[in-house]
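Next up: a single chain in structure tokens, the form predicted alone.
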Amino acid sequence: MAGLSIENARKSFGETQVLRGVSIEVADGEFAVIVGPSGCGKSTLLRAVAGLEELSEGRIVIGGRDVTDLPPSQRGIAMVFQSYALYPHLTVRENMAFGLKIAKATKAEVDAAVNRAAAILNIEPLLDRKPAALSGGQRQRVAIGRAIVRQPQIFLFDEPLSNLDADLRVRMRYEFAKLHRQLGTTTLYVTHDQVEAMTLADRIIVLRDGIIEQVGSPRDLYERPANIFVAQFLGTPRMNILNAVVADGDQARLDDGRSLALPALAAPIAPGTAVSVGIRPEDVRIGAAPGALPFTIGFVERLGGLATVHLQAAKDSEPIACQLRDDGSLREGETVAALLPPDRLHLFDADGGALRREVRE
């Protein structure tokens, strides 16, 4: 195994470019992953580390070595694309020997690669099958047990659960984290999915537009937003916010006119300075409570035991959601009091960015 240090990277096609100086830094055996929008460069970044692109600028350093002008075959890496690229003529004991025969490895050792990767896969019993007769699930098995077999120092894994069905991604989640465990490797991960991010990452990478926006550990980044960019990309519902402007004390006026209670902050704003509010939907409450807004329910999502409410102040407002155990009692047109606690907001100033809470002992 060995760590990943991505130094000052930039890639351009033509005019545009795609990575404007992106550093990273993944530790050995670390899980890390890249999320994003579509189009944010996060896999232009990963066909880099792999050698499948040529930076324009920067270094990949993996294990200490720096890899930048070696071909991809020399790099100690394996990569599981999104669409699995088995061989559909080759048996699924030949798709993932293929690597090795072509690095000249013998009989014996290529034997014993692939059934050690297929019995940590549970895959043995498809070893002879070709990919025609697999399920979505099943080829991605085999696609990560022909990087398995390879005993890269790092596996790269472009978007790999992106063609599987919404109950097939929640299990290969599992079958990933475990799979991380059982092996240490090194991994960098890119998706655009954030549930994948936060469920599988020892450490979140938000990149944006070619620039990362915030690093850190999956709570660190949902509890302390960089911004409203990273606030609102991850989370579902995604997070409330409010246009407001400062008033005197610890009191902030809205756009409808209402006053909200602020949290203490690390440097005081002056009155008269415009903020954003955020809250997640999980912390707005509902029920008569001191400091309590009246909102109209507009709209029910129920979803079994839990219920996204979406409130609004008036008619053509724009709606905050509210997520909360369904009782059914809530119904639509009812108006309810809903508190958004002070400890539990979010300020960001005009560009964007989180403005700081106050540190208590």
Given for the second form:
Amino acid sequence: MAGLSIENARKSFGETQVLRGVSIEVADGEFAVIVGPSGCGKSTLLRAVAGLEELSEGRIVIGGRDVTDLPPSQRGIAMVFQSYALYPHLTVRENMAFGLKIAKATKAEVDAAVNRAAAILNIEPLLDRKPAALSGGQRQRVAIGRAIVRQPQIFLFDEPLSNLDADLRVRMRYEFAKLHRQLGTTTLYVTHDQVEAMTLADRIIVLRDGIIEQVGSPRDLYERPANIFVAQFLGTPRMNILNAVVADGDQARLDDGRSLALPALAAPIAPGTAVSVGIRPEDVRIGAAPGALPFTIGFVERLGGLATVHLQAAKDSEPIACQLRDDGSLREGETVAALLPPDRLHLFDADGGALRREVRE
Amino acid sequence: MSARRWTVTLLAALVALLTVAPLLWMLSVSFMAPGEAAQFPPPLLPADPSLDNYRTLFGSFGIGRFLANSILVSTLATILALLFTIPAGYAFAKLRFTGRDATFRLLVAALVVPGQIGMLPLFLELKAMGLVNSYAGALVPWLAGIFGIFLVRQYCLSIPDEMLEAARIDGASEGHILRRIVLPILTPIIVTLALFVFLGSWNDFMWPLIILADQQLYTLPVALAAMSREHVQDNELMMAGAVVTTLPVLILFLALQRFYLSGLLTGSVKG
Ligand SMILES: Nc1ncnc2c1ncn2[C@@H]1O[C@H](COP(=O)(O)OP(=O)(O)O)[C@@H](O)[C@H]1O
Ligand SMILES: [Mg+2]
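Structure of the form predicted in complex with the partner chain, please, following the form predicted alone?
Time for the whole complex; same chain goes first.
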């Protein structure tokens, strides 16, 4: 097994720059997830690692070996595609054995590898079927099986769950996690779905427009987003962002004229500076408390156990989403007090970059 | 609803009958005595069916040789056409190389030019190469039909790139991918194409007539034409010759119908 490093990867298609200097280190055995909106260059990056796309600039190193100029089959990678890309005229067994047969493995070796992978994925009963006779989830497993059989140093997954229905997606997510624990293979996984990223990753790499926005553990990124983009990309409902101007004494004046207490910052900001204040919906507290502000309930989305309440300061003002346990008591049109606790606020400067809070202890 | 269905069925049957009737009459006439078909009104069935016409054909006329010639030329034409057309169509669809799309557009544009226009230049070229009056010369136009390349390319476009890339990651060479992945997927279209080429070269009259001077090398259509010049009056013999010409391809066509139809349909059904 081996680590992966992508060094200053750049890629242009004609005039369009798709990757604009991406550097990523994935440690041996790590499960790294690249997440970002569609079109940000995730697939291009993954395909460059696989050797299916040539970089305009930069290096790919796998297990200490520079593979930048090697063909895909010699890079020690296995890739699972979004469309699964199974060979339609071959049985599941033949699909999984295809690579080994080309590598001139003996029949015994091929059988052993295929049977082992089939056992791991619980697809033994499907081995003699053709892909057309499989469900989406089963095809997915076969595609993963084909990757396992290669015994790669690195697994590459390109949005492997996006073609499955919601229910199956949750189950397969769990299976991916289990598989990774079982095999311990270094994995680079690409998705546009932040839930997949949060649940699967040891480390998340947030990509936007071919540039890395932030790298860190899911917890890190959620608690300390480096900018508004990351803050709003991770977590549902997404983080509320309010425009404000810093006033004296740790206070800010919101757009609607009301005052809001700010957290202590590592470096104080001059009064009069425009900032964006972020708060996650689950951090908004409804109920009377010192510093709470009155809001009108504009709209309640009830999800069963949880409800998302949209709070409005005035009739036309931008609503603030608040997530809480639903006891059925909140009514649309009602006026409630809500607290935006200072220690739960995220502050961003005019460019969207996070302002660091004062480090306590 | 039901009345409409009957109308459609009836119309279809009528069209089918109109199409098949001449073929059936051809078969019938081939068993008639000389001059019988020229009577008025022409008889539908032979008064005294006999195999005399076929005896003459295979005997003194020696149609067996021309039949063999035709089978040889058409088979070779089919094999050669597939050999060149399939890789070309695949390459135009799936491989990246400079000038790919421009070249392809040029080829498609050439489809507009009727084949007959190219015949004289081609003849002169082959003459310079010393291929006139040989099967090598007769086969040249079939080497890589543009329509075939177009057909294969269109079908290849429906093969997802990711599948070929998966094979590349699996370590397959381009040749291996073509043989083990692409060819099996293309089977229906290959059968269709093979039939087209076989039929085309089997029925081709003009080119073999131009390029083949030696009577021993004649294919069936050319030989029959030569025969009809000698036996202008002998309709019954000509019809027997027509039967010998039509029957093999008809049988081939019917035998491969299953593949052929699926080949024509898959494109549209799969989208
Ligand atoms: N072969 C290509 N030629 C031209 N542009 C491409 C090609 N492949 C991808 N792109 C462009 O690069 C951008 C990133 O694509 P991609 O890596 O597939 O994004 P993602 O996987 O994050 O959705 C897109 O704008 C896409 O249109
Ligand atoms: Mg993608």
